[in-house]
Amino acid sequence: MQKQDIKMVVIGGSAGSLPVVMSLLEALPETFSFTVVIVIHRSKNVLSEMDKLLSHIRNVPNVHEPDDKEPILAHRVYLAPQNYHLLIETNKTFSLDYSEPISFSRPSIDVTFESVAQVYAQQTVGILLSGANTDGTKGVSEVIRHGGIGIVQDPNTAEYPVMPHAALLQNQAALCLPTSHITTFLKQLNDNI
């Protein structure tokens, strides 16, 4: 697979992942051509302004929580809305789902990764970061199974290593990278376009 074929980068994380997400967004060049979708576990009963926080990062267009049936655009950063599962439809629109939490989480990283993998297949990069449960393990498997690239943060560099460790145990084909190497990988995605 050529890196220039990547159309979707999906990033999932939980406890300890926000600083890494911010550093990854800071690494994006102004001209990145793919779509970025971020799924971060957040408390459902607390007002979250994470989209505003992430929108203050240099070179990143406004981070946006998509509405149901909203078309997916390139050169955009989307954040899974608080307390909804975020899915991708085959017509490349978003779908919001309020079904039961998965791995105690809504939004679920697994749900979004699996959905992205089914629609974007080998044009997908799935990145799983720090967290304290196993959400994302199945999602990384689906990204790889559909021909995409699965990247897992090196557990030794994660504030909460449970999530990346679980994913690596189940996904030997995943790339295990420290944050600095994930950042370099994202920069190189655009270099090849």
Contents of the next structure:
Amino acid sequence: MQKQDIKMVVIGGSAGSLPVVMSLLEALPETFSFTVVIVIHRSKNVLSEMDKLLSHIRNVPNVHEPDDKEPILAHRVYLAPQNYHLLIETNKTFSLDYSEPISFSRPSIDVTFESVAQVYAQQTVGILLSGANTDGTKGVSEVIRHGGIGIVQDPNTAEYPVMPHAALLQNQAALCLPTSHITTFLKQLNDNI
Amino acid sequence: MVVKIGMDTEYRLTEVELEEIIQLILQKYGYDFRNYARTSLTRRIARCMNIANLKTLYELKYNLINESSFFTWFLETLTVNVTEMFRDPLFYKDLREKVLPALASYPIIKIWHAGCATGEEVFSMSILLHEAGLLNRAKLYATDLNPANLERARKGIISMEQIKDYTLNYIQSGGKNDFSTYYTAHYQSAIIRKEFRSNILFAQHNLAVDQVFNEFQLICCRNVMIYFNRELQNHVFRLFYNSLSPKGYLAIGIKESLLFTDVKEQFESVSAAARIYRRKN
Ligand SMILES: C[S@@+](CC[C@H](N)C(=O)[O-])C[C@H]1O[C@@H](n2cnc3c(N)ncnc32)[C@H](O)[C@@H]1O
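Starting from the form predicted alone, produce the coordinates for the form predicted together with its partner chain.
Below: every chain and molecule of the assembly, starting with the one above.
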């Protein structure tokens, strides 16, 4: 597995992905020099405190929902806010977009992955997890097309295999890894710096 | 390998191409998109091209130059027009509890909804004012860049499909009445009752180029400035500052912030969670 100078790890998940996201965050070492952006589908009109849930993890800096125009920092974990698409500008700030849902999703994993890939190119790792729809397939191809690394949770280990399965079908270059290997991968990313 | 999945295999303009289109629109039609946030603007143009089935930049330019009816459609489709009644119910709850009681001391209450889209937000405000007993003293100005939005807003039409969500939002915002008394239902759509629209003036106003036009006690500009870059945001915040009476209120979207702007010292926070601010003097 080739190692690159990774600046951005973007994680997308839907149904069944929350426990996996938790264990990925737990695996992050105390210091890491990249940025983590998480996009998880949530139901629309339920007030969600997922940022608090995810923040309850040892070692990891608070998971934070960025405001519009907020600068992107290293060693931070960001969570896409409910009901907005999360985009990234070339000057490395977030911008939010309250436009139509895409594939019934807002935030859309595809939209954030594509936007990250355009700005961070080969410095990107895109990780797609469990889910019951096909959001993220296009996003993983965009990450790979821009020279980044695409990782898809092994559908056999996913609570809902539809999403990782769809992404693997369309992306031969994506790495298909069980959760434990994804955490090892994240740890190594950091060792390499 | 490029795979076609769903709707999203769209033409992506390069930065140079985007610049060309922005200039073309500015020169020919006078709409200024130069200071819009680039990423979303690029996506919106791609979306327009996709819907109109335009495959190349040349086709887009050809249509923009030669078909003014195409431009009308393009402009309507380019801006993000998504809106809801009582969106972010906790925002409306804070308006009820923290802002309206203060506005009650003014003989005439002037409120500006900048970027009102199809009116759902200003209709919600009108209902709040009614429930606070202030509607007969209120003048609501609702403006938008997009004429098609204003046309729909003037008719008072709201989507029947979303009535359930709106009713839920209304209740969460602290509404105690039967929400269905505020509209008359038809088959596909509902219409906000006339008495909750008669105090509203809908007009075209472009935040990027147009001036101050009145003095307000409250300005709502929610989910509009997220499409602007920081420079244009600063410009619009100054416009709002100059359009507010001393101690006037400013409400922005729940994920927007004054923190990254030039005016942050000139406002104080009224509700941090609902992003309601107040002009300092
Ligand atoms: C997402 S809608 C927001 C609607 C409503 N305020 C809400 O939060 O539900 C954004 C609106 O801003 C309008 N808009 C975009 N650029 C504008 C400008 N320069 N001046 C005025 N309105 C603008 C669009 O036409 C659109 O109706």
